[in-house]
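The data below hold one chain only, encoded as structure tokens and taken in the form predicted alone.
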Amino acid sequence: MPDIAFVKPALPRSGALVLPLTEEAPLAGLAKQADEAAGGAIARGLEAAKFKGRKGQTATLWAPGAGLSKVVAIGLGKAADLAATGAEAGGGAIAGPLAQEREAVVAADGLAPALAASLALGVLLKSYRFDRYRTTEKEEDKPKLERVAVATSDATKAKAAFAPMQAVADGVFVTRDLVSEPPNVLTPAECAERCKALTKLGVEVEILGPKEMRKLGFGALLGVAQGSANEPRMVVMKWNGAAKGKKPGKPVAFIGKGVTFDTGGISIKPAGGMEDMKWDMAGAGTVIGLMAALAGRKAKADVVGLVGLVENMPSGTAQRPGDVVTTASGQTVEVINTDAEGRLVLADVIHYCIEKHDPRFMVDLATLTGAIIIALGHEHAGLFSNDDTLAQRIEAAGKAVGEAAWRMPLGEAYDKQIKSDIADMKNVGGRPGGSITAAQFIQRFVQGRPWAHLDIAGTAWSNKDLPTAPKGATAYGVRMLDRLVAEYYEG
């Protein structure tokens, strides 16, 4: 990714100018001394380009005189329209057309110190790449991007307004890197390894193996593991950022799914499309993305991460559809179906949670129903929620950063479909209301707290490149979660 300075606007003598312009706006200020060192090319070329400053619109000069490589314009719609998300998905997109350039000033004269800064966080987010495993990539097709200069009227605001969203975009980077690695590399016992990385921050990092699970009963948790030779893990972070040097008080609680390769175990998934199930991870990826950030940024308050790392594989000693587990809280489960295995881990670490930690409230996220991708396609996250002030605030916060949630229900009616003629619950209900028996059956062991559950699966990878994303893991929800706490919990 390439470093992001700011600067006082100047006209750049070599390389490539990006022009943010909205539909409005004329050339000006630092885009109208370009044009005119140029003897007008640009004016000219961004008209016979048609270009008129819509939302999405981009048009390429190339090297249009005054000694620039090319001149890179990118829409921003509707001046009196643009907020922070417009800026980054500018931002997005001027990351391809520059590539293959070492560097480029972008004249960010004509935009507000903190609009500026979101521009550049696109820039950041849209230029990440998982490129760990090419080997035989020819040079010419390498990214080559090491510096972006964004020139603005107020450097100093706007480097004082990026500075949290360099450490909210960090933490991005670590859920994308981690939900991106192979499954053969990122095994349960890897990635609890690479949590450790978060003390560098200030997070204290645990790390509990089969021992000390099975000694806090972990039937769930445990069952799902049995088939596979990978070991499972549980990873609890906690960073006490409003403590100041007191007994921290409450923490706020957000809880992974970390299924790092679901085969479906014994209730086996067809083959095409499996390999996808290494991002069965991506709600532990989240969570450790997300605590990441908040010490990366030094939030102000006191907040607990906890991840559940297992391997569903079939084999001789996986479980079986009918085997009854023991939860920690007690409760038993038939287990129907053993690819519903994520709430069978989330069981297990929200009870530990509650007990160990007496959070304020808990947010869980797991790629947990593909029912919700039915219900939802891939532009909302399905959230579910038993406090409605919580909710509000999730879905608010998703908003704000362009990560979008729909509520869906919950009820007795459904909560009805778990129900086991020889157990507590059974672990599915049907293909009615999938995504919501799910939720059902992770709220019968939130003890009445506050609490709200993100079923990320239709939006925690994408086939095609979004705003600020390219294709592949998109680190749904670290973003969303990080302005939940800087809006509502700290301080």
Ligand code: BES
Given for the second form:
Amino acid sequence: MPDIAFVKPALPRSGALVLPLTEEAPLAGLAKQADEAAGGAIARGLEAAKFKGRKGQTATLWAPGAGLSKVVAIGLGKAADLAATGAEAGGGAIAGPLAQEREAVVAADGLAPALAASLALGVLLKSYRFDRYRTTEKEEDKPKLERVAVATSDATKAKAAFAPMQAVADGVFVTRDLVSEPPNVLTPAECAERCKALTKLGVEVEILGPKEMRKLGFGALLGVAQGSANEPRMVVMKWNGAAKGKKPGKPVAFIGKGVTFDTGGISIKPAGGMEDMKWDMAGAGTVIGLMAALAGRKAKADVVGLVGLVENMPSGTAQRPGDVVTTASGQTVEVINTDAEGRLVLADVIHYCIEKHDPRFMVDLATLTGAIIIALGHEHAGLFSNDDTLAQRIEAAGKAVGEAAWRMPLGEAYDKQIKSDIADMKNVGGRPGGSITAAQFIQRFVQGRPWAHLDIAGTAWSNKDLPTAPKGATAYGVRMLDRLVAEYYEG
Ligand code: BES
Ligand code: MN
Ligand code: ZN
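Having gone through the form predicted alone, I am curious about the other one (the form predicted in complex with the ligand); can you provide its structure?
First the chain shown before, then all remaining chains and molecules of the complex.
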């Protein structure tokens, strides 16, 4: 990923120049200087390319003169409509055209410093690549962008706006790395091990293994784990940023489903596309990246992140459909379908979170149901909550950063669907409202506390490029929940 610098407006004498342009603005400031130095070639080139500055429009001019190898123009749409997400998308749009350049200057002198920072964030987020396992890629095909210098009228202001964004981007990259890792590498133990890196940022990291979890009575989580040769883990990450030296207050809690691979267990999934189930730990990956983001920007809040890490495998020791497990809360569950494992993992971790950390509220994230993809596609995560204020805040925070969530209902009628004949509940409620009955299941473990559940099965991974993410792991939720904390729970 490139380094981002903010500099005073000055014309580069070589290399690539990026011109973010709105619909109404003619070439002005740095862009105008560049055009004059190039003898009007930039204006002529943009005219020939029919570049109008429309949102998402790009044009590349090669060697227009003035020593420049390349000018990349990106359209930002109407100036009056330009918000942070638009500037980010504009930044994202130049990551591709700049991939083969070592350095680029962005003529952002026409943008407010905060928008210049957002644009830089977009370049950074879109430049992400997971290439740890490529060994034969040709040198000329590798991305080369090392430094992006954003020229702005107020470099100090832009820099200050960007500093927390860089921390959040680093958190996003933590998540994307974890979610992209193959499942033979990222076992529960390995994922837990990687959480330790957060101690460098001042996060307290505690890892619990099967022995500790047996003591805590985690019958549901351990039931999922029992078919796998890879032991489960639970990781608790604490960031106490609210008041230095003082006793921390009630924390806000984030809880992630971390199924490092979901075969379905004995209720095994079909072979086609099963490899996608390596990202069934995206909820956990998001919580880990979120903790990195919050600590990285020294958020003034007390936050605890918990992840339940297991592998769901079929084997001679695997749990069976029909098994009854006792959760940490004491409630019993008839396991009808071993593929509805995420809710079993969350049940124990949520209960532990309440008993041990007495949270102000809880938000869980989970790639929980295929049904949420049927309902909402890949454009919104499903948002379920017993607390209207919390739900509205999450929705608003998501909107502000381009991570949309859509509120879904909860209700007693749905809860009836998970009644069991022999236990307190069963772990599936049939096909109708499958995402809702999954949420009802989780709600039985929150003890009436303020809680929200984000079903991110449709948003954790993308099969196509997005404005600020290349295809692959999106880290959906990191920015949303960082914003939630920043906006409502700091200071
Ligand atoms: N991890 C899956 C959900 C999932 C499916 C995520 C597709 C991403 C893409 C989850 O553990 C699961 O298998 N859910 C079942 C529940 C069913 C058995 C009630 C499902 O959605 O089919
Ligand atoms: Mn499953
Ligand atoms: Zn799963």
